[in-house]
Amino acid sequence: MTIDNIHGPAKAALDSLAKGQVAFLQSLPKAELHAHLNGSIPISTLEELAREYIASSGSKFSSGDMLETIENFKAGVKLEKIADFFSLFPVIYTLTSNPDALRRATRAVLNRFLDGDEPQCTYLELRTGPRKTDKMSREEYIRAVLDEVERYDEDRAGLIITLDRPTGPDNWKEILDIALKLKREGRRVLGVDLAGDPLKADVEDFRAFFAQAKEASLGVTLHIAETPDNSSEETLKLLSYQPDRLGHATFLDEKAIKIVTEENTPIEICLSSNLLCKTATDLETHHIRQYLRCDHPVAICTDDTLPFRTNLLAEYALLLAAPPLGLGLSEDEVRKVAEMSMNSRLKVLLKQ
């Protein structure tokens, strides 16, 4: 494994497994349903883009800043709270601010998940929020990403477009309009996502946007209850939008859990992300256990492979490894979780 792949809790879990157990995990058909494009760019690709950017840039300050940030990613990001996570990305946004660089980054992410002798997953739903720069519009951003996603068959990859909580209704409207336009064109836009700083924005402002998305047969997945500071009222309001899947759902209270289980809404679980962002203290008390106990659908995902230095195989190792390194599930239980992920694809949920 290279530095592009695994370190930390996921590496410890994977290293503890026998070769036969690793081979079993590799053989499982599984879907990655919660992978953010900008947080999943391989470090080697970022280094290439940074070298080219520095060679063409006259700003020594920005170049130094850029190299320091990349070295920090390689050394291992330290997060004290989830809010620290959002300061990691300005350099990545700078390096992917034109269509060519964005296509290269997207191609590298797709390749890392889907290609090679030991692909991480059978199917990938990549998600990203379009950014407007002086070199591309938001629509050009999404078209560039889709060009790469659509190099793969529809049973291998699709795109989810993110509405970023802090950016405001005008931005959300523009992004949803782009999603609807591309959907009408037959492009592989599967759904929309609510993401970004979980303590920003009044989620009531999103109601009409998600209703419009559902009317157009787009899936809806929501980052929800990511922190203890997200109120029960906000969570219940988001659940009233009837999402097709939930991201993280770390701090659902009993009332919300009852709704989610009755609706059988799949939950995207990102174990390393939770541990490293300190939204979960350990695997023993992780919220995945309550859903496994009641046979509720979950999908094991990576979230952001770059800062969390993980991959999907290693996230599954956290299921199979013996405690305290992992959850200690049996192979049959892990196989069932992998099947849940395949059954939680938006293309499947929207046909039900």
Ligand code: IMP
Given for the second form:
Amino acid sequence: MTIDNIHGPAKAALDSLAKGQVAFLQSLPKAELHAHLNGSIPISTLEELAREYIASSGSKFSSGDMLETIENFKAGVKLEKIADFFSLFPVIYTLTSNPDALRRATRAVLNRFLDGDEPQCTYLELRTGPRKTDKMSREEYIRAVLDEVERYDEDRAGLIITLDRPTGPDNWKEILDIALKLKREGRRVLGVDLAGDPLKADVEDFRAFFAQAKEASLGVTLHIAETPDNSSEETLKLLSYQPDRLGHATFLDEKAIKIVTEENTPIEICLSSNLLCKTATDLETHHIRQYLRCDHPVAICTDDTLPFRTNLLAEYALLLAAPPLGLGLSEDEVRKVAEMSMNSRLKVLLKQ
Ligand code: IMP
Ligand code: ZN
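Return the form predicted in complex with this ligand of this protein as a structure block, the form predicted alone having already been given.
So here's everything in the complex, that chain up top.
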């Protein structure tokens, strides 16, 4: 825990727990199913990459800007609205724009989740949207990440490939084609994801891509209803693509909740992410409660540990801590939630 730069609501919840409660959380088998690679890079790795970047020539960002951004990540980025969140990535992307840096970042992320004295989880589905840079193609990007993921057994780690909403159909097609090709090669591509700025793109444009992914037995997980500005019509359209899991699902209306409940579609819940991006006001009214009440499958996840300064243990602490710091669940209830996460792994869902 000491190695992670954690802060904010999850840290407060974790600090409120007795030693035995922390040990209990630590001992639970847990699956992290919603972690974005470039949003999960440990701060020490980012600093290392930044130092090398600054020492190299031809920098896009001045060293002052770069260092200031890293200091902001350490001190805590200010997020007034969800749009502020997406502006954080250009600096990170500059630091992971060649295969070597990307491999190192991926290795550090996998290590932080899966290894050490206090591993965050038993199983990790890492996700990332491949970027083409002047140093690598999208396919080289994914191959570099997969090489790192596949250093772990398949019961420990797998990859989800993200289609980024703002980038457009030509890019989505190229990315899906790479995902299908790598899956055919037997590489550990488990599924595809829809992510990126939730107010960009017409989701109708994704219909054929997700149908193709499902046909090839890839899992499909969708960031859905992330903001109040995502329309009910959009949400219903996304649900009609029959996703295997949903990310956030914060603003589902009754019709959508009925479909999700009937389909028993697991929801990836990212408590700190929602609180810090201000898409949830507090834990008392957080949408996780309605799913817990009816035993609907949820998976507790971190989303982006770097900007949200959290880790998976601290997200679980938000379940166990007494209100107002946490939801005040019992240990048995938390154990059940952890089991739900393990049962929501794509490889489990796709076998059903
Ligand atoms: P990457 O795919 O490894 O580059 O991870 C970072 C990217 O994930 C960001 O640029 C966003 O597009 C996306 N992302 C991270 N968190 C969220 C989220 O909560 N909602 C939508 N997109 C997200
Ligand atoms: Zn996300």
